[in-house]
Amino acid sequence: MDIELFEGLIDLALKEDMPAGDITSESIIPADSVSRALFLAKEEGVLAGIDVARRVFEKIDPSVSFIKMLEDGRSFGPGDILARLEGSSISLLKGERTALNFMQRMSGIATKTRTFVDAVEGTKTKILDTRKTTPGLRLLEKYAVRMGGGVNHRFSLSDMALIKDTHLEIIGSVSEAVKRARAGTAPGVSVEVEVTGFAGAREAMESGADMVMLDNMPLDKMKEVVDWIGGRAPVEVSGKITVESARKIAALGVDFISVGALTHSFRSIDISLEFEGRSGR
């Protein structure tokens, strides 16, 4: 994990939480108080964000000892210790909520992703994320998807040409849209077309699209398109995908299933910072 990519986000989060310090801890805890603490999992999950949490404490107080017990991408269960900390009691209290906010949410995304990845295990299908992310947190959330075993789709509108129904309503033709995308982007930029039926898929293929997305199509119609394409181009499926439907879709031989819920409908994982008492230093 290149933590430097997230420096600004961590700074912003700390400034948001402590615009003028931690007035509670600073007013009632002796400045020389030193404590031990640990990040403790309260339920099953997949870890993501442990290095972000570590960096939170480094920024607050470089003298805090932060020892990781698990790496990102590892599964954990209730009672598992994710990290051990020792240092200024005030510093530990200052970093507690910000570190947990990052780690609980990122682990929630990684955990949800893993459930979809497990659902398609044994097939060639890979689980993709989308751009349905929290504004400003896309890099962190897409990193968490990778920790859950998923694959990142485009990070931004600048990465590739993805022609959707909204574009086609304006242009009116798949072939014309693909033609314009080829002419208006740099050589090597991928062009994907979202379609809702066999006719659109045929036109996308005949127009030379690099990838075809089947959006909100019935299973039998998907199969018809996938069989007809026959591996000539990667096929992505999207649209209200559930864990239950993902396995059935993957069995058709599609290359990718994109799931917006990975980053817009996840549940944060229950993790806490538990103090063990004074260290005696």
Given for the second form:
There are 6 protein chains.
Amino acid sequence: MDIELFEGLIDLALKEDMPAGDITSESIIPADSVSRALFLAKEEGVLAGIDVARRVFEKIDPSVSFIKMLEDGRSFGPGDILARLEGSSISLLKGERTALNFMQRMSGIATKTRTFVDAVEGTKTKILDTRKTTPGLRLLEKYAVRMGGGVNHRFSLSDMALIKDTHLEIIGSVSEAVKRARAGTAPGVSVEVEVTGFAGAREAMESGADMVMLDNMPLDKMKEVVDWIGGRAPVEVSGKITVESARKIAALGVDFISVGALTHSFRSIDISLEFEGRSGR
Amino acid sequence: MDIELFEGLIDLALKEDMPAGDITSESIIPADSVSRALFLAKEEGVLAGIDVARRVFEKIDPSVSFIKMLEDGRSFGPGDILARLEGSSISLLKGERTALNFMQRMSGIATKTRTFVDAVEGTKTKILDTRKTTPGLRLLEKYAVRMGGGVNHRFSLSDMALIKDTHLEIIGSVSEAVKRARAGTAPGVSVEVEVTGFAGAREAMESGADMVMLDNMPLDKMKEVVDWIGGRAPVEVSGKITVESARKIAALGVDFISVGALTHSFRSIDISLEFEGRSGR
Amino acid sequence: MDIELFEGLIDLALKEDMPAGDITSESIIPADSVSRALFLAKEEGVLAGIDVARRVFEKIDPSVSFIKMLEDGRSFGPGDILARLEGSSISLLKGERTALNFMQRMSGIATKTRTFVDAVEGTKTKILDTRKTTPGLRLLEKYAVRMGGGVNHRFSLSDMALIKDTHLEIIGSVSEAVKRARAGTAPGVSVEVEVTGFAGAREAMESGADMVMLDNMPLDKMKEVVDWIGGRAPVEVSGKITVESARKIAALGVDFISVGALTHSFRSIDISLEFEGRSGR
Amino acid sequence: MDIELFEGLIDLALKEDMPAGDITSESIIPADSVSRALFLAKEEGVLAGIDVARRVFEKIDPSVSFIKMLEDGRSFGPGDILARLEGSSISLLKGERTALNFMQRMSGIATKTRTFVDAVEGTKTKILDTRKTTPGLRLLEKYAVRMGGGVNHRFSLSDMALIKDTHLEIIGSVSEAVKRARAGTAPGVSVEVEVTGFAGAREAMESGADMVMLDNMPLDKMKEVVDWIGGRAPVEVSGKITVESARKIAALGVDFISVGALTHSFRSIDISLEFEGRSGR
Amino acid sequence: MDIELFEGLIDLALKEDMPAGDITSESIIPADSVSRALFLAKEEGVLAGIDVARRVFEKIDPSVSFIKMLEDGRSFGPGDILARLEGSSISLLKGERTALNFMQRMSGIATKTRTFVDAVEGTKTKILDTRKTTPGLRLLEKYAVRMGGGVNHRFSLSDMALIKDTHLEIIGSVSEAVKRARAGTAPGVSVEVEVTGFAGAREAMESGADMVMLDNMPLDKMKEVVDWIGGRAPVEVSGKITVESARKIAALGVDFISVGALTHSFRSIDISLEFEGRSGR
Amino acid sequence: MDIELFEGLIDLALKEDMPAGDITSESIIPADSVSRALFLAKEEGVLAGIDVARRVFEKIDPSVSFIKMLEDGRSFGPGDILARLEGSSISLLKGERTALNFMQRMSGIATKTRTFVDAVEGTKTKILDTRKTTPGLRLLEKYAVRMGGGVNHRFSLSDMALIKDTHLEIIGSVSEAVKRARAGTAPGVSVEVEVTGFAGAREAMESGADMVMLDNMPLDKMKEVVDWIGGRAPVEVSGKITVESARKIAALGVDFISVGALTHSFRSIDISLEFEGRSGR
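Output the form predicted in complex with another copy of the chain next; the form predicted on its own has already been displayed.
Let's see the whole complex now, leading with the same chain.
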């Protein structure tokens, strides 16, 4: 993990949680108290964010020892130890919540992604994320998607041309839109067109789109389009995908299914920091 | 809403989504194209973030007109119009996703909070949030909790003493912990003690704690403790609360129920930006 | 000391004093010249800021050795050595003024605080600071107050409800103000009311205020109120306190005396960096 | 006043005082309450910082009206109105302390400076500040010195060569130091030498120093040196200057007296924000 | 021009040039002096940066009037007026150098780009920039390239896969490299391969590369490859391109020629700000 | 080199070039692949920026070994090795372009400066830079000028009074301008006057200017003025200086020649990073 991409965000999180220190721990716990603690999974999931958790403690107190027991991307079950920590009790208490806030969310995204990835196993279909990410955390959430086995769609409005229904309503013509997008963007920038029916898909293909997105189409219509395209361009399917529908859509032979819920409606995975008491330093 | 608290975050989100502009819209849509659009609810919920959405467009293009049709904190149903926008088509397209990413998440939190608030209606119990918030977005998420009718618990480790089980394991004595917390923090700083049984609650009360948190206790034990405290200090209940359990716990006469899931496991509310086509400016 | 809270401020100070290096030392002193130097007290005082001074040099040149001879919070007299430094002469010269600007001010605050703390010794009264701090340096100055033996009052407008005369003039009623403050703030947030006479104090107590502040009252009136409250709530006294008046007010049995002058009108303590000449590295 | 130089500092101060709003005013005062208020001097002084105060309110709420009654650099007496404000009561309450924290300190510096400037009136001597300023606030404090009638010495280690005793101890020779400083700095950069006796002053003059600083010399020695230099270079006197000694030193015909206490040991001037009650908007 | 993308850079430039104001103008010019001035071209060129220049003055003083006489992307000759300004003389003097530093460089890049674009006129070849841009100014310089008629290549290492000779030396196989790049990047990310001979080009085409870059090949070899590819994929040529060689390479029918010198070795265009004297406001 | 002055700029450059990593190298190159590489000069020049290059790699990956073979300020020829690197292949690839973008530009400036310095060798004339630097990179470019043997002119509008023709047109009188500049700036601030003929130079000298700048004067006029001044004040010559004209002007005995082109129209020096293949770690 390229931890340097997330330095600013970790700093922000620590400042947010400790604008003026941890007044409870600092007033109660002796400065020389030392503890051992474990990051423990309380349910099943896929790990993401262990290096962010480690960096949280490094920033608070470089003398805390943090030993990873599992790498990001690996599955765990309830009771599995994710990391072992030892160091100043106050430092461990200070970092606990911030580290968990990162790791539980990121593992939530990785776990949700894995469910979709598992659902399409055995097909050629890949699970994509979207731009429906938490403001300010896109890079982090897209990393978590990768840890779950998903593939990242475009990172921003600046790095790929995706012509959506709204663009088409304003322009009126798919071929004109593709032509302008091709002319107005850098070489190597792909042009994808979102369509909602056969006519749109045909126009997109004939205009030379690099990729076609079928949005909210019924399964039978989708099949018709996918068969007609016949592998001449990658096909992406989007629109309120569930694990069940993903399986059926994948069976049609589409290349990608994009799932906004990976990042907009996941559930945090239950992980806790369990203290083992004062060690005998 | 104190929008100035969120300027930095909105800037970050816009930079993240448009490091180098919106290459699709800029290459396809004429610079003088003007559109009207509506923020439309696609399901039931409680609104939060409408002013953040407005600020997103203001930052992109001050000439976009944004008329709020609903204020934060109000309920809406599918088909309800949340705001009316008019302005440069490119500007509307640029702000769409970022505005939605804020508003859908914030409304998700407000809506989830409202469900809990409704569940305890008619009792004196208030629904609290926790520090289990998205890193960097705590203020925003706590605002959304308030819009849902919830009450904010402490904002950070710096503004209230909350003595948890881990502190007690290290210190050994509730009364010593309360004494040290009292001595080591500013006047006016409340001291709350987390307990898991009757003995702990008694010791907390006798040590002069300002507030007692009952963590993960069975309902009958909880009742025993609440009755014994008898209003001498506010009582907070925490630990994997559901809408159903919230109702039963509220019936015991507790003051607060804190629900981590308000901010760690909510679902984005479905809202969309519907374009009405080019207007005749 | 949580030095990470002050990293940004130290960076700012160094950039301010050296936007483009130290043109005198860099042009005059050989790059390989090494010096020893002492931070020496030139008058009596209480130390605060020694770790900030150390961090200043660490940032300029990690190879400078900085050995603390005294910890923050300890008293010193003229001639006392506060720290011993050794390293590149240029590095020592670069950090001298910035380190002193921090340490002299912080020790000035700690020393002024100690004078007040000593004045109330033997009573239960504690000396509080206020929000009358230098813009941008509040955390640092409140740390210095603690080093002088004082206790920190609220850190900001966000972390405690303090109902002042202006609020009351607008609202009209103490009890209404307390009620609203209680309802509108998080659980555990204390509500303090500033009063200027017996009637106000009584209304505050009857409204359930957590703390009462007696502002600018004559000593005999103050006594009357303190006796009537009789320990039912902590009492704070404020308003142009001097060392002499502090002693008399403390004798009345008040809990806190808040002194704006601790941070708004202190005097820097005279400390200097004395070079011992080039060492024989 | 170039207010844009201070935007960052004002933002920092507001964030520090309101990380999450003003919980007292927001919970107590109706959002539509409007007040009039006056910045009122409570003692004599010289004004500095009125534009910073205005900017504080502009940032909180652009709809607050702020009418200056006095400009920076003008004297005032107790009871003088410095500015008239009208606007949202909550906005006025939010900005009060931060505006005062700036204006009271800055006026404290301007007032202290004026005392020294008055003491040397009728002579050619000018009062200089030093680099002994509050970390992060140097530009602001140097502005306040100018408002008091003082003149700014160098702003940082980067903009003038000032050869001090420590430099000379390491180098050994004044003439060598001046030569190196001249060669190693940009054209137009002045070279000043700090001396403590006649010999040093002579060597500095003979080496072609642009300015000579007499540090901590007795008055008679000082006179001897000043007479000998005879106007061939500007002479600055420094070292624990008081108002009384400034008068005597000025009488010797020196060009500049630098006074560290202007910025390191001033006293805040008593100014308050007086509310006139709700206005009938 | 999306001026909001450059706010931070303009702020940085102004701070760099005026850390503490313009001491010459502020001390010499009366505060109420008003001037008219013209941005005047002193030689031929293509304009870029006029909106940046305008923003520079807006930030210094919003009351300065700035009327553009020419838009970015348009050609000008010596004596042409680019903009007319009127406002505070001090404000005009403060912004002069910073505005010119931006506009002269950006116009330098646009002008150099135009020379190459003109050289390939009548062919299908487009002129591309590279990542050889000034650190921190990439977006600005790529904008200038567009104003000169050029097309932007990838913006960063994050938005396109470009397999260079070094990658191939480490991996050993073009087809393996393309396969991994395809698998490891988001859908829609193009994969370009840099080759130096026929064999490489063939392997790239057979591996399904989206684009082929011919690096530093002799013209006859280049022709052979271009003919063989025959339009099946876009071809880019790179490597020490001059205006003369560009013409010849374009004649071969390549799609793109990338020219590092556009941004790494341009010459500033001579533009000046001519004052017309005090106007009679 | 004071690398801490450039930390922010290096961070900016890295973020700009890798907002989301290096997608090519990360997908293609095995994470444990290790390479050796050389920074190799491809043409003659003067080195500047080697420490910036080193810091680029340190920030990406502290485990990369970077051994400098040449120091800034030294000349090199084609084939000379500037530094030897060894470490993770991916890390080397990530830093390559950013390190080169810094080092090639900085060496370009140093090399151009050296050409002018060589041209005036044997005279007392020094080569000065100007404020015509790349926005945001002034400190870095002025450092490069020093490495080429040049001398830095003022850094900003805040650190020296330079009265230009525009100032004089507004004020009307040289002596009045000098008087005001002297009075309105700090002691030790030099006052330089730009003149275009003998009359101006005489007025400047009689007004007590510290330095005179002859702008765009013919050589014979220049000689007349220089002879008349006769060393009473340093003389600077400016205005479209070439290597040839510099030689002739220097022969007149002027103190300084300032050359805007050093920083506004240099050419990047060709340096490359040559990989030696995977090493056997």
